[in-house]
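The chain below stands alone and is given in structure tokens; this is the form predicted on its own.
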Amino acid sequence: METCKDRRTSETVDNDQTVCPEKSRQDDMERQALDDRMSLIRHKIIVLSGKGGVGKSTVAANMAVSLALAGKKVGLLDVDIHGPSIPRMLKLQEPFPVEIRDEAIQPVEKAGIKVMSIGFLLKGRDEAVIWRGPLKMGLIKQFLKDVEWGSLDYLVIDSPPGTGDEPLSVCQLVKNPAGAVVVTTPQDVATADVRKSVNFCKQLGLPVLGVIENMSGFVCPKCGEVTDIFKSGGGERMAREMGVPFLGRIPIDPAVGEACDDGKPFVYHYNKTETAKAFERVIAPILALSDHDHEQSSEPKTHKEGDRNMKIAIPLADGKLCMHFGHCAQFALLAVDEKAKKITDKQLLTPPPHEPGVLPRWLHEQGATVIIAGGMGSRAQGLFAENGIKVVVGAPAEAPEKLVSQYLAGTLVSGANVCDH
């Protein structure tokens, strides 16, 4: 059988090496498949750090969850081949078999985000990955090309420390990434290495979205006094000197470490803390990228009174309204003719796992335009509004048909919202 090595009619390159036409066509097909997959993702954001131990993976994970809590469709890709941290931070460590469906790798879903990491492919948490550059680039290419990311607003890519194979591979494979978020701590020893990450971005033409100064001061949980354990302001000063944006400071909080060890998204479970609020502030410029996409559709897609058809969702417990939507095991989805004020169809649906941001998006996909609940926190109400779903709270524990009939007739009596978080 003729091979590329033997074929003398192969294409040639300047240095006289032969190039197999079949290999060239295969590369073109793979490139097209990669571009097609990435074209469904609006913003690809690479999280970098010049030095280990600055909390880069913590920032990447909580950034992804924060974006999901803001109602965005988010993916989180861990390309730290030798030290994947994301599975442990989201409590997704082994055993966790990766499913392949329709010739695509299915990402793992947690906290409203789609996640992929080499950590899902290892036999155990202590297994060492001893690979050189080409193998690493091949795996990263497969994660970008073959994972069923679907349509996303953001793909957050957590890279290992430094400016080596992994971040370079991402930059070479992903066309037009939105940019990089660079994480540092305030000390000079950290900012000196982070400067190299900024220069790495500049040399590759990768926009720097901004610098985050992590572990910037310790806020006493009892008195609120701030102690600069690792100094403060080093990241901001470095950003100013390098001519790149500064996104903000995130203080030291023992609860962050506890949340990572427990596999809990910190910004969701500790959303009232100063540290969680700091995370919200630093992602504001990143959210602005998505806001720019939606300038032409700035009006929220809420249900308009008088529309003939709509669907009303009711969280259920024992066949009646569950007093908190997040605790229900089933939803009733009732289709109604608003003009005739009658119910035309009823479905009983089992929801996906109750992770942050999942239920609003899932009900939107089911066609829901209104949700009637007993209690719902303000954060959840905002996420439902982002997904174009009108929220009615304070409803009594009645059968779904009765509640919908009263809603259509304008006689539904709403009491106090039983949930205020």
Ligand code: ADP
Given for the second form:
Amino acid sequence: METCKDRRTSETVDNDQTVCPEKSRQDDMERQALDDRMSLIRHKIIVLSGKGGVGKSTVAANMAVSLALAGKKVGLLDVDIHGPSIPRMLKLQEPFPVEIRDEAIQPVEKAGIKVMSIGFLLKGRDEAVIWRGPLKMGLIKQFLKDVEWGSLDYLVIDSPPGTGDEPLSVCQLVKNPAGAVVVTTPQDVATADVRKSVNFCKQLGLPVLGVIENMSGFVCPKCGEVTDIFKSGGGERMAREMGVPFLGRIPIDPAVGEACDDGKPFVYHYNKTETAKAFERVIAPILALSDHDHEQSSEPKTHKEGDRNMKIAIPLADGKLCMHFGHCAQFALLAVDEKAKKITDKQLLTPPPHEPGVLPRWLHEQGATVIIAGGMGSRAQGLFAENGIKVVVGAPAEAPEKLVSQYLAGTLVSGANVCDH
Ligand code: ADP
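Moving from the form predicted on its own, what structure would you give for the form predicted in complex with the ligand?
Now the full complex is given, and it begins with the chain already shown.
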């Protein structure tokens, strides 16, 4: 049978990139199935962190159980492909209880919540490490789509850490999420990681519900007093500077880890300790979410550009948009007056030699806030997002002035991303 690979049709968009109609139809069907599944869930909360080991899964599990203890119908989905710790925290041991019914994976009931972890499907802890990016992304996508949650008040999603293509897939695939909770530690605040996570959400139009500073101070197991071991409070300052809510601090408490020994997260057992109160405080705004906080919208939100001067970068070849931004000879950088919807300046810049990660940083230094591109892989999109640059993909090979005018007028037609790998 003829396949997309064999064929070069009129849909060939350049020498080696083909938009395959069958694949595109299949993608549409999968997207619809995922949207249908997600539409039964009122609040989807994505838990993110700049790096691993900061307590992201601990927060996700305790948040899910707290919401359930408050009488909500809750699911906990662990898609942290390289470190799925939810099975360990809930003491779900091999052989994992994965049941497939009517072509859907059935979640497991534990501690009052419905649970599913990508760890149930991996043969060994290191299996995902050796996979190539598209395989991992495919599994994450399939997993989001195929779990039979039914109707829920909340779905807490434990995402892979960082701002690479795996968390990017999660954030892009979950339609109309309530937003992200970003978990950090006092030490992590000092690094750029957590800021990258917040910028990443902003660029994806994903509301940041708030930042949680975990492992902030130590609770004495004898007297219960909280002592700051590392300088704390940085998370709150950082959140204020970045204009996102600060949800609160959770101390280091040996009981948090120990509680998992019987497969039930900390908040299931304790309700009077300082740490339990800290969890209660950080979760209160999540519990108070109303449907109006994130009205159903069919399109992902675009970020607000209004508070900075917008500069739009466009990769060029022969004076027109170049489909592969990584190999273009020049960038046009157009400054615009957003209110008047006018181009106020245009510069032609020669990019530095192509190396992964260099162009997003360089364009950020040039003041770019938006890049209009033909095609771009998800990793590159994540790097631009980290650098505070909004990405518009699938634009045609036209002159930069035309593309920018259309973008400002809201008439830019962006087609398929010709480099979706
Ligand atoms: P991540 O998901 O960010 O990789 P985990 O949630 O798996 O991190 O937490 C890493 C380790 O730290 C686990 O052993 C967990 O029990 C422990 N931990 C997390 N938060 C706390 C806390 N507030 N107090 C004590 N231990 C904690």
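Take the two forms, find the largest set of C-alpha atoms that superpose within 1.5 Å, and that set is the rigid core. No experiment lies behind these values; they were computed from the predicted model shown. Residue numbers count along the first chain shown, from 1.
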Does residue 391 move its CA by 2 angstroms or more between the two forms when the core is aligned?
-> yes
Superpose the two forms on their rigid core, then report whether the C-alpha of residue 334 is displaced by 2 angstroms or more between the two forms.
-> yes
Core-superposed comparison between the two forms, residue 58 Cα displacement 2 Å or beyond | no
